[in-house]
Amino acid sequence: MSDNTPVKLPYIDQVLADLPEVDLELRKVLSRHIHWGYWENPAVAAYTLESLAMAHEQLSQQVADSGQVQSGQRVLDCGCGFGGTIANLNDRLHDMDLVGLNIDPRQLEVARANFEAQHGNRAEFVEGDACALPFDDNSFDRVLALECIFHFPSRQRFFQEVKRVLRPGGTLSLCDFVPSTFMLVLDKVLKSIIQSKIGANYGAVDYSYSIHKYRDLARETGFLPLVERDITANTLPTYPVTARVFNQNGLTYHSQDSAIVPDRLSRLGLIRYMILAYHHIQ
């Protein structure tokens, strides 16, 4: 059964409110990607808008490459946000049939307004629930889910739905904050405090899925693990770079205590930012 009620995401609400007010260059970045970034060499990450924009693009490409996305395929991006990953694929590949899915119509409105097809690609943005996908069986070659699965009401239902809409031999590629064993122990004691801190900025987040649970889930739903890659170190500049850029433009909400929590948990090794890809078992 589908629950088509959008998750409350205070950070997204604030970004949407700020978009009309910020200068054009920052608006281009804010209205494209709303996920963390990937720096190949994080030790020399520049604290600039250009660095942040490139890191966003790199993360999208890393996840897509892990899922073996190539020209000529039909690709579904679940939780597509403002359509940045669809736009990234549109920029780099050709003859693609691209579909972005999101439960929040406001984000889809931004995605549609910013998208311009090129290289023989086609795209559509669909309002819907990732746990009750509004698509036919065996209708996609690849499925992506960038930094959104922790908002879904059920990872199991999502995997089952992806298995249904994927063609045999297809892949699912996602990125997620994966807890360490110690984090799972700590969470039993401090769950309400951690959840309230994270929720104040990012909404309801389920960070309880360990790598072992992902392996079990893949086996139970008919997927074979293809990639299990820890890219935490490459993402660590995200918070300080974003905070610097935002503060320079008068946007202070990224400096709030609630926004810092994922950064601190990552630096302490309590959560790992991972790219996970799975192969549809025929």
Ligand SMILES: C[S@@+](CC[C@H](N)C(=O)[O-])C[C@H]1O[C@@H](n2cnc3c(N)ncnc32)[C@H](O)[C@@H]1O
Contents of the next structure:
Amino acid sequence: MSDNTPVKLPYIDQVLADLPEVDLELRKVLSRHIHWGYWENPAVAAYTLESLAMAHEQLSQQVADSGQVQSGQRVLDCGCGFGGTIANLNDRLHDMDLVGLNIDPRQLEVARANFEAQHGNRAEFVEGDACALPFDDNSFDRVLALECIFHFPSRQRFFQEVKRVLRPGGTLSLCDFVPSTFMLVLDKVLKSIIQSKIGANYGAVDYSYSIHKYRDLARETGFLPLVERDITANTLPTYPVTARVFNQNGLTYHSQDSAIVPDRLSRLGLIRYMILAYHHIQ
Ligand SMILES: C[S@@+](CC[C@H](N)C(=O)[O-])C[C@H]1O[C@@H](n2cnc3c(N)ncnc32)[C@H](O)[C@@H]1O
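Return the structure block for the form predicted in complex with the named molecule; the form predicted on its own was the one displayed.
Next comes the full complex, and the chain you just saw is listed first.
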């Protein structure tokens, strides 16, 4: 990214720098998804690359299923990273018209290089800002946003844009770190410490949207809540499994210092990992 790039995301820079250095199996996993994992039975999560890869796929599927994504639809994945969720849909469904949108052209390059159409699906990867979607009104059946909304310049503008591009009856499905009321109080005191720890690796992150704020936002922008699901427990192996896999592969888990913050906040119940899905209402 050039210095003019509107978002600075050091963790993405680090992944891109690591990719050429790691062996093929790890590269396949790191260049597909950039999100936490979902373990159906977290108590028995294996500390292996296969377990991490499977958990990444599971999270993509859980979010897509919550938004009722099905074969034959036109689906937009906002903040698509390396296109892992598009690849997951391509593997499982047929006759899909898939569009991945990202603000970072480097990630889109990886996504395009990785994508191999199957089952009559097609995909394109488009550069753009999720808060100014470069698409026509009423042009998608489903919109997804996995673990990226906290980077967007405005959740309100994003919801308004999604409302515009969705066909009536469409859905928006996303996953986000949702703070508890106590976390919001704590943040008033500890904001600079938490922000500097997180910001050093993750760039600008807005974790101020409680479930109540999300409900208000949905009402104001013309959506009806469809799913509000707390999957924190299913995601908790992410940090220890990722750290172990990195160490096993001779890598320093670059984000360890930073990644431990959301891990600990989740374990303490201060932030909840939630899948939120909304129905577009007329
Ligand atoms: C944690 S990554 C998640 C990537 C992908 N959704 C996944 O789950 O693998 C966050 C993503 O949001 C993208 N992003 C950040 N701000 C954005 C914006 N304003 N518009 C579009 N994408 C954005 C980043 O480039 C990055 O790919």
